[in-house]
Amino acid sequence: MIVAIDGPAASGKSTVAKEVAKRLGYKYIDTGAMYRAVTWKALKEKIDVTNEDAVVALAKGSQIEISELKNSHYKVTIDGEDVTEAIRSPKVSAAVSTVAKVPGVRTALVKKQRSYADIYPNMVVEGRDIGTVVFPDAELKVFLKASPVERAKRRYRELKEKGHKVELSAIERDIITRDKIDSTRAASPLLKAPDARVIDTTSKTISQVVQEIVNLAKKELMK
């Protein structure tokens, strides 16, 4: 079973995912990862991101690969160099939106996403276009949303908690920013999918996200 979850930045996509993965004991697909994996090898080469040919190039000649450690912890590698928390960098975050728009680099990465359905027959796959592009018949499909300020104060304390030197205000710009690139971009823009079970996960823990769609995954393995 493919269980899909989209949503908008810093709504909470990754940490669930992670631990809805660990409960089912499915294989985890970070799909935003590999575009900002792309988009810092992008800035590592000073390519300019609104080059479009030149960010393609990148995405279809690069090896990404998202592999599981212990204790639930993930690494993201691209042409075999560990890039798990470069790609999360405030530079990554304001340029990745820009890269994800390119159609090319969509087409390149989403042929790689999947391609792990042929390995991994379970899967919980998070990103912007997984029920609508990527999986469209994913048996289960989850959009997460939260107010852009909650989503502001998430990524805030992520950042300060890895050392960066952030502004919230600036944050919450960002994400505005992001939101609209996100969903008036023409290729694969975020969308919720007609049949996605929406969660707003503004006042609702972690732990109780994450069971609400745990049972929503039984619900359906049981039909």
Ligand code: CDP
The other form holds:
Amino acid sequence: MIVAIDGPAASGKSTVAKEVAKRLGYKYIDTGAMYRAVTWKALKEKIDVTNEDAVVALAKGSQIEISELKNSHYKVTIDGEDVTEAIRSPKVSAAVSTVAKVPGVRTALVKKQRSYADIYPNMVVEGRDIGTVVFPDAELKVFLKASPVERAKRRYRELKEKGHKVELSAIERDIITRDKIDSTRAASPLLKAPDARVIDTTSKTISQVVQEIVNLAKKELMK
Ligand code: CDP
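Next block: the form predicted together with the named molecule, after the form predicted alone:
Let's see the whole complex now, leading with the same chain.
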């Protein structure tokens, strides 16, 4: 079974999706990490992220791997380089939506995402377009949402814990800007699939949201 988890920036997708995958014993795929890895590489190679041909060439020509270490910790590499931490930096966050709106970049990464389904029949896949474009036939689709203020606070705490120097107002701006680019782009915008279950995580704990999704998945499996 494929469980698709979509939602806007910092809506809690990664934390929840990882835990749901662990509880169900499913493979976890973080598609945002793939867009972030391409963006990281573009910045490293000093490629102008608005140069569409150059970023498409990068997305097509790079080898991105996401591998599980232990206890739901994942390592992300691009062309052999470990970028697990680097792809979460505010610099990458500020540029990623510009890269992700390029149709050729999406085609290259979606192809890779779909290829995982040939290897892993049971997956929890998180992103922006999983239930709408990547796996429109996913048996369970969840759309997570939370207020922008709550999302900014969560991301602020996460980055602080990792030692980044950040300001809450700057994070809030980044989240609002990314949401706008992600939702208004022509190529597979961030959109709730008509058959997705919406969960507002604003005043819920992680374990409450995880339990809700696990329950939905179990119900689906009994059908
Ligand atoms: O963790 P956070 O919510 O900040 O974002 P992410 O899931 O790591 O995704 C980073 C960016 O990648 C998003 O803002 C989108 O621009 C892009 N993305 C996308 O376009 N399609 C996906 N399936 C996943 C991410």
